[in-house]
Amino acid sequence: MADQAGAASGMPESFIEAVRSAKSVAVLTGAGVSAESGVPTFRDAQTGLWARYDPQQLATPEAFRANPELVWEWYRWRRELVSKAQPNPGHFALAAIEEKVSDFTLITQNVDSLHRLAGSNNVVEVHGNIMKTCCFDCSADAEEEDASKAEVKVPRCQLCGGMLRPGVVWFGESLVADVLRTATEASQRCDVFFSIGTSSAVYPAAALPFEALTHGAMVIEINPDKTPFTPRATYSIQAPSGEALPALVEAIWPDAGSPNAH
């Protein structure tokens, strides 16, 4: 059964020394993460001209096949979206954390590099990113200005004259197996966990807190909301990582300076 506090200076000594000392990390951020950044998350009702729009119908090969202007239309808009937003303390405390361990891996599900932008480097993108443009076709990347010109609505692949896509995985499809054996391997070698602003409901990236655990690694939640993990966890702070993570990065390495100082 988790440990129930409000926030990280409210953990208990074993708590602070156990992340302090430990040789690896691993973290998984959801969309909660994005979301105090201003970010809408996935399932979030839209606006405006996408309030008619089911996301989880829009995001999807079929949906691509059958209407490709529609689609490449919603991901511009999210994608000016997320080009206005900034990271949030909980991105700079991360930042922090991997400043401190020897071994870290921040694994996302987030595609919106907010993460590298608050200065993570070692980041794995699970579900790929939105910036970033590949070949429906052939899945050669490609180069950004070739998606970027509004009067193309459906840009081509140089290569092989295919449609270009977003870079991301949409619903239906896989995650790239390097990535996810990646993912994997951190969760199964860390000593200490986190999963962060996520709703452990997403497989197979809900999983990694249970492959972290059954590996012996401790296993920290921060979430403001209870979640089908919760229960599991060895801590579970029920907070805005904005909030939880400055101040447990405080607590643990006190000479660390502000996490927000980036």
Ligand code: BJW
Contents of the next structure:
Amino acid sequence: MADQAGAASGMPESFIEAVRSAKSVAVLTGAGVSAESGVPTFRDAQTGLWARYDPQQLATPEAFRANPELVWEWYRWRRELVSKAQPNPGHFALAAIEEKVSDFTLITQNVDSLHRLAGSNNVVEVHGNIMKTCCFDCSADAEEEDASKAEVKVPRCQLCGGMLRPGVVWFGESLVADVLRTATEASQRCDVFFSIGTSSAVYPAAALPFEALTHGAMVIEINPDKTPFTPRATYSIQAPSGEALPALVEAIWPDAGSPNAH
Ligand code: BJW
Ligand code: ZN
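Could you give the coordinates for the form predicted together with the named molecule, as opposed to the form predicted alone above?
Below is the whole assembly, all chains and molecules, this chain first.
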């Protein structure tokens, strides 16, 4: 059963000490971490990206084959939105934690680059990056300009003539093996694991907190809502990450300075 750590100021001393003394920390983030930057999550009933669309019609290879124009239209809209978004205090706090821990891995399901923009370095993007483009047929990387010409509804690969696609991982597609291995190994060797802003619904990413628990880590979940993982978390902080993470950094490393100051 998860302990309620509550607002970060009310964190138990044992929790603060465990994070402060951790030699290895792994973090898994999901769409909720970018919500306070104005990037919609996927599954929130009212505002989520899929409130108006069926994910099966947008985020699968079958959907792309059936209607590549619709899928490109959706991704171009999201690229535009993401390109205007700025990191929030939660992103900056995670970058501040990286500076305090010798072995730190930030595993993100997000495709929006906001962790890197906030100054995080060791970022593992398990679902790819929305600004990347590659070939649906030959997998070659493509120049972004090829895909961003508004007049070209479905851009084509210069090497094989196949359709270009966004460089993200859709349902039914395998994650890049090396990337998943890096994420799994970080989850297995860490002393403290954070699961932040994810519904814990999509595998294999959702298995990583369990992997950490099995290998003896303390697992802290930060999410305003409960998830399927909540009952298993060592501590559950039910608050927005943009509030909870800066408070957590302040409580654990008061000398870290303002996480916003990057
Ligand atoms: C806040 C907040 C605030 C709000 N602060 N928090 C094992 C069991 C069952 C099924 C499977 C399984 N293994 C594989 C599968 C199938 C499938 C799967 O998991 N299906 C489930 C839905 C049942 N997985 C796959 O297909 C994966 N591939 C794979 O496993 O390959 C091997 C294989 C191949 C073939 C057959 C079988 C196996 C690939 C998954 C790819 C996921 N892709 C997407 C789209 C990426 C591209 C794009 O962006 O368009 O990734 S789907 C979407 O979901 C996106 C996200 O990264 C991912 C996770 O969502 P996330 O981040 O958790 O967001 P939300 O919206 O769900 O939640 C937001 C949370 O934030 C909420 O909890 C809020 O409360 C919270 N929140 N505000 C903190 N301020
Ligand atoms: Zn090609």
